[in-house]
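Encoded as structure tokens, the following chain is the form predicted alone, with no partner shown.
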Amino acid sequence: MSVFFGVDYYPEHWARDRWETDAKLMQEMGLNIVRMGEFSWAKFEPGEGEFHFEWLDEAIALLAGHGIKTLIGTPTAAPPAWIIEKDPDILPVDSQGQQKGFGGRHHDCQSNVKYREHIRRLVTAMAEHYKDNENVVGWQIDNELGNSHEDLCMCDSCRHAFQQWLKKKYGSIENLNKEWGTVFWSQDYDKFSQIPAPKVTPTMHNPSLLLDWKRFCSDLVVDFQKLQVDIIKSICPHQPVTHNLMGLYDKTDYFDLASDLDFASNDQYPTGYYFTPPGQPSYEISACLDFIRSVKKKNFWMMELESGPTGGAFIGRMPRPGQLRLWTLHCIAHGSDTIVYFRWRTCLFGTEQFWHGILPHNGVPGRRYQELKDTVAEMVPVLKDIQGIVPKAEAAILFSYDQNNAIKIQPHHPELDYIEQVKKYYDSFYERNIPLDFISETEDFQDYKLVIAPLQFLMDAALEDKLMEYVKKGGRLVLTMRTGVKNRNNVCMGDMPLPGRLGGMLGIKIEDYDCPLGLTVKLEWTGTGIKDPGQEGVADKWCDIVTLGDAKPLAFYRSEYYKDTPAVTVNSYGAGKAYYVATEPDKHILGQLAELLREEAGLESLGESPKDVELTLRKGRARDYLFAINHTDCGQEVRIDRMWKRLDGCRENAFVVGGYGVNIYTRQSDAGQ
């Protein structure tokens, strides 16, 4: 049995006598998949191994005879207050060294034994319990893993663990303190339990230090994943495990976590009450679908999406009329083969009574209802023909954990932020709707006509020794400002001018840098093969000072003592080219460079649409489906090769994309399925 489309549901929040009216509803709605139970630890263990599953077995023999099948969560992001009573030191650290008090959820050390030995006991008697339940499709493991532990836990039994980390690493202390620089303010270590968590400081605790903390930080994460996944696997292998992402969330490297899933799933609120008004930008949202669809290379489900406005103690919009359609098929765009929102019916109590659901807290359903079961109905189709079939990109984005953290510990700029300015520049290609992949260090660079490396902060060999043979073979390398300063621990390198060895491919040198404080520094495109030349922009937050060797220049720093000096070049390499970005472009010299580098790399644009409207494209058995998204409450209109006709048969205004709207238009499939 396929799922395409589901919701979070809770049916211990709610009397048993509403379950049979929610399942008629959901049927009734074309839903055929739930998540259930990945809060309730305290219900299904009231106390040690006394085990209730009851209450769920029921739900989803219900459910089930409604068509519906399930997706069981482990509960042990929300471990119950007797646990905590009877193991206090379960409860987290933070870095100002205060313990954290029992309620709303992730109140847990991840390394903490006796918490593991709570999780095995219980996850293996849930596996047990539902290994042979035939409406029983798949597990989620814990939820949103990393989210409330950004300052946690750096209690004894994380102290302790960081120390087996890095001893595993460094293999001697005299090793580690070689690597690290300790001898810089005094901070020789004798033995590895000397070494701290990174609890807060008069100071700054040493940077190689904090950057191995982060790592080891997302190593625990992955590791307590893992105890779960290898419980499930072994009692129930032939049912797939997920867990719910975050988008571009970087506590946890995803990569790593996802290598032991079936699958990965994300969860997404476009009006997040965090984000500011209207919400979080069209651009931003289709990165996070695409890095989540890269971290496996597969598509992947949709656990959680917005279905009314979010909040807590403050709440963000509502939903406007058509949005609940549009993210439905944004999702589907980029990847996702199943859909399941958050949640079915807002709840009367508790942390997230605001959260609002599909229903509202009466329970009666209306307008969102409505607009979703239509959705449903309209793309059910749809996904029967693209299910299963993986979107592929011309160039790839490369992402990465480490430098990320690198850059965090030491932005230099106060507002310099790697991801920031990795969404800059996928924004710069998703302006001309050309597709962009996320990819690690690990993966095949060869596979990519374009490749896009900003803030290569951290440098080794290999990635070096990558990096040019891509180039070399025929491939368009982008590099920017602060590529190879320093090397995998976290250390400033001395031997070469920036950027190290990469200077002879990228034919510069770099001898001097300019942090912009309270500065303006103009800049001015020149380069050739795109339209207009001789535009001008700003330079922001970093200006490396660039000495030209056999590169060209393409723009210049049109102010400050480094005025008409190169801030981006061109240098031919082997069969290949490689580009340098010295600073951070405003958005116009940014796509000057995007315009340019389609040119250069042959990359296929989907077509042109004004601002906040994308064109996206799923391949099919039968068809291919491109959609046509107005992330704005106007009407668009688009230019599209007119081989593709509207799904819905439209012709007159076939390509006015109305306010919120999305169509759809389709051809004869080319996926060869």
The other form holds:
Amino acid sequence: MSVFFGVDYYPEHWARDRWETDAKLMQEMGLNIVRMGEFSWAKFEPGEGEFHFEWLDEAIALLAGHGIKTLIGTPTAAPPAWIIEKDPDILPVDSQGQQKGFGGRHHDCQSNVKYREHIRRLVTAMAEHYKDNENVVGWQIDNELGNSHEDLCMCDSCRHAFQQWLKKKYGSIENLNKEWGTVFWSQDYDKFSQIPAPKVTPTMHNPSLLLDWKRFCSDLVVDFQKLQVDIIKSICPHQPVTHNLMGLYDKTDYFDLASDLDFASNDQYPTGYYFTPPGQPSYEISACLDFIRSVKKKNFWMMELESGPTGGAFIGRMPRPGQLRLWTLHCIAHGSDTIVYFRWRTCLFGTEQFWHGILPHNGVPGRRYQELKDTVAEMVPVLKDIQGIVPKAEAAILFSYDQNNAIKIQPHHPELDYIEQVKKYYDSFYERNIPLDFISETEDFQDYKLVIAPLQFLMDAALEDKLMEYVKKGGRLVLTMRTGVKNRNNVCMGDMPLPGRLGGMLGIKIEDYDCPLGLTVKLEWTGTGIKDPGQEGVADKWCDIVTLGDAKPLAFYRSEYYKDTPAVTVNSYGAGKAYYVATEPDKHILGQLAELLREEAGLESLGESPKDVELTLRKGRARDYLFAINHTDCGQEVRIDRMWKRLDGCRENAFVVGGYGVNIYTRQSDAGQ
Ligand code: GAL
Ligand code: ZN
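Please supply the corresponding structure for the form predicted in complex with ligand GAL (the preceding block corresponds to the form predicted alone).
In what comes next, the whole complex appears, and the chain from above leads the way.
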């Protein structure tokens, strides 16, 4: 298995006589892979059935002459003008009923039959053309599916496809009426053909319709991708297929989307967009990386890693010295085995002329080139040892697109957001250097000592059983506010007090609740009462008013009419324990909870570090590697077991990590011992 480092390369943006220089510079930098072609439909097929692959053939061959392989992107995120002219219905329609125009990218309706025919023709020709090319190592389907689509398309074709999807799900219109509760506001349908796509209405749509629409949109994207996966797999089964996902972006269910891929890829721009300086917080990037590893429980490629300032009309910050190395090592530490930088050289024209690449506009290598060249040289030997060994955590967060969609439709509190909530729990473990995986509902929980399942708003008997079984067998489970409120059709359940059947396992009952709009509710963490009693904090966004059954309180509200009632509880159940967090505690209280969970579940922490300095472990065949990543701009000290030695041999101040620095520590691996 070779170790790949590479760039996103667009030879069609540059004069032919520059290609050789580019390839040489890439080779000197240690690069050996490029992704090409993902927006070049008009060059591949300037008119229907007129294929021109010679330019890419030439680029592939020239790069191969410098030891550089190619991964080809199918260019279906950018249907050319001639296709839109021929079949204008391909342009998507927004929720106002307005058709979008040609001129950006992703101006496509993914259910459009004619568009799919165009895709079938092109992708078949591409796969046939490249199936025997030994320099082509794989395929990326389309580009960032779901991006720019928002709620996709509400055209007649999509509406019809939605109706078919509903018919398959509900069988009869009577059943749909019953499940959705269409008796409310006279929304009873006589036939599926009456059901709308959720275009803007004078008031609000039925929440059941909205949730099904979200699921339909996700399924449509998965199906759209599968069309191309199937073509490529039937023609070139030996070439792996991937797609560039976008971390915790939520338009498509990535567990579903990735199930059709050989491996997942991710795009990461740590400075974020120019309007959110100084960029994404480090815990958030770590969460995204852990999530992408988790969608397939497999190491992944970074298909686009920022290599210069981001920009459009405005321009983001220049990556500080050390940051390009840091971002690279950060990705590797969380399970990325291949890094591809976006992009090689900053384009002179087009929408992204200020979205910078490694090389500046003039193409002369500078500081960023040199830093990445050194980084590649440093990391190749490490990757050889760790490649393919998947980092595995002892604890996991249950992640559900369904819960996210349902909460988005009715957030209760204007600031309540499922993904933000997930990130808060993630952060409380991240700060303690306790690794986490993400799992979907369909995975085996039993692999983990602790499962954190925030906001399980939608519930069914199967999930209830699975959660109870997990705890009964010894698992530690955290459930939170708004668990078990609704059935899967987004309809409230009224046959038991909240949180339904799970109340037995949790040892609590919820008979009342408060959305504390404009209020600060006081919270006190008392813990198990042995250590650190009396930590003060704040309960935010939602307060379940809990009646204790067998559960023991861990925290209390200290204001409002529910003052002195429990806000966090724990109950022993079978061989395990079930925790309930009835509110959104502030960071400090969440930290207390994380400490308790670490202790009670027996989780290993990798050591202690200051804020924004993380410790992350990759196991290797010969050695283990502990990455101490300092996301801040000044030197910081980490406290880790002294058995770890610096990989670079440095002994003086061995436990100080410089600003934007990463220290790699190693020890002999278990396997190597
Ligand atoms: C990504 C996209 C790339 C490029 C990059 C910079 O979202 O996949 O094609 O547009 O952002 O804007
Ligand atoms: Zn459409």
